[in-house]
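Consider the single chain below, provided in structure tokens and representing the form predicted alone.
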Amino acid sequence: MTYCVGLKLDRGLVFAADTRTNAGVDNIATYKKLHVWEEPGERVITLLSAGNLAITQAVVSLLSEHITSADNDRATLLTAKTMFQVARLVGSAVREVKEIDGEALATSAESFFVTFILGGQIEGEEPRMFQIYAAGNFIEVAEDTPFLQIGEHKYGKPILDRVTRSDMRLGEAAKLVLLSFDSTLRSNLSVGTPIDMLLYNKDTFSTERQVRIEQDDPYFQKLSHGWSEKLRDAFGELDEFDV
């Protein structure tokens, strides 16, 4: 019951994620799947999460609960010296849930299904992207697809793998990682608004431009609008299938 997005581009990155858990007839529940840690002029971490939601809480709070431990010879996502790093920290979080909880989920039929995108840039290197798995490893994102996807990608994925470019301007693939949640939408009802996003200018070390996408956000209407409208015009100007 997720979609999450995060697109790599020479100018900085972009996250979107759902925060839809639940979309039974009379019980719809939302929660935040994009996560940020950050150092301001010196790092920016993002974590975008879908799965089970219960193991995904337990890995962010892990991650957050080692940053204020005691114990100063553990490197945290504050303290990893590169993104490399910080992926493995990931990693080693979620391989430290699965141990505690594995077992008992097992037991009681659920699945150990967890995923992962992480994200973003520490002083000295330039902005990466990840995507981590519930074995606790994971994969960095490629230069030929400068895109990552968790959860419910499909609907998604057609028009990112049309239009994506890595020379984008942040806010040119904000309208497109929006209208590719648009698509998910309204092909499947487990994913729901609000919409969170984070456009990442490299070497800004910030986040401000954060924000939160409801249903009836006028932009967020009117793009989806025009988008039908002008999928109908191209389709209406094609060649008919002539047998």
The other form holds:
2 protein chains.
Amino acid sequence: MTYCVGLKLDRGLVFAADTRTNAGVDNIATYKKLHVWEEPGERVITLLSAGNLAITQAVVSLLSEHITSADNDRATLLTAKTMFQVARLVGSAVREVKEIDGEALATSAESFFVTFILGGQIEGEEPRMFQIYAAGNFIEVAEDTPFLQIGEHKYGKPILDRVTRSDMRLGEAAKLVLLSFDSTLRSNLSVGTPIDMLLYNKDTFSTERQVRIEQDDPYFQKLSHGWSEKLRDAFGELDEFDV
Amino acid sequence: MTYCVGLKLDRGLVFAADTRTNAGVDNIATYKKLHVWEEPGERVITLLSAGNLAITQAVVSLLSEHITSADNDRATLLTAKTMFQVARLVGSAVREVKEIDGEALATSAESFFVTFILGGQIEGEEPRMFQIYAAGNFIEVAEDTPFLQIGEHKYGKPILDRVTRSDMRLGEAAKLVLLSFDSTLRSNLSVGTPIDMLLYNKDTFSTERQVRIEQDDPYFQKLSHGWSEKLRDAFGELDEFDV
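Having looked at the form predicted alone, could you now put up the form predicted together with a further copy of the same chain?
After this comes the whole thing, all chains and molecules, with the earlier chain placed first.
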């Protein structure tokens, strides 16, 4: 399992992904699920992945290989003109991998399961964010629901539902995302630290606010304990049920 | 889907169940999933059900029919000596229904899916609580985790994890359970009000604290809004993330 969140806010984008992969609870490992491509000053593209690791790695490798290949006619993540075009490139890469591996997976009774959150900004456009499905098609985030989640999304959704606002500062949003992760980490062993985060400030075309948060990170620890305490206090202040 | 919660606390038991059943989002209905049998002053037995409605209804009907049948040698919910024996009776009823309907369900590619929370007290014993599976076997709640959830449990689990304490008053626990329901109702359409609740005070052998909470219940409304506000306040008081 996996847990990834993307927020599209007025001031930019926030991405977070856990790093746990597992083939059974007795076989876990740490893999990066937050992938970044950039052309400083011109574009920043971020891809979060959930699902079968062999498939997501193949998609990421294909996208990267296309960038360095000699075929200059083909648009790549670094040459596509819009984020919509980038989303289509990712969708095509998913379909390419499905063509190669899909049948063999099916005969092994393995499903072709994969989902991505794609976000970023290309000069001339506003920041945009998409969710890309295993079929290679996708949706774009709209204003009414400014966040996307993939993987184990249920435990961490109530806090996002109640607190997310489009006009949040990115640091506030990052705090929110970490609380959402904290709820998930407590309940699902197949989601695990470290957590990779990227805070992208609109129009900066820079990925300098990228960080990896370990389990014992002092801020994360303090946040988690502080939140539990405040929740209990808030709970105590509400009227008791009486019947 | 369904959401049911049972808490086993020092002072007694708290049960809550939603009432939505659905066969597709275009076909929803309201059915009671909290069932009570009692012998005032001697025993109180409560069963919460999740899963296929035809199966859960058949189990409940069988248990009730056995009580009124002429076969006086067979133990029933009202004559079993311990809650462990009651749990075995429920398990037997599940197996009886499986024997009758299981094969036909399988040939229609319908799974025999059902889970129960059983709780109550019989004079001479402490209150006890069990989770009963589709196979008719069961587990009993232990002290380390004093609550059970069946159905759509993920959205409402973080608040239970953080706030539940065995020494809570029942009214406090009922407030907690309603907040857990509120988080679930916001995210999953297949869980719906009204919510049936029973607060059972240890050694009373009485079910008088039973209530149905409608969507527009003033307490529930106030609780839901108050909680959202307090969460946002608590969130605002925590240090922002900085990178």
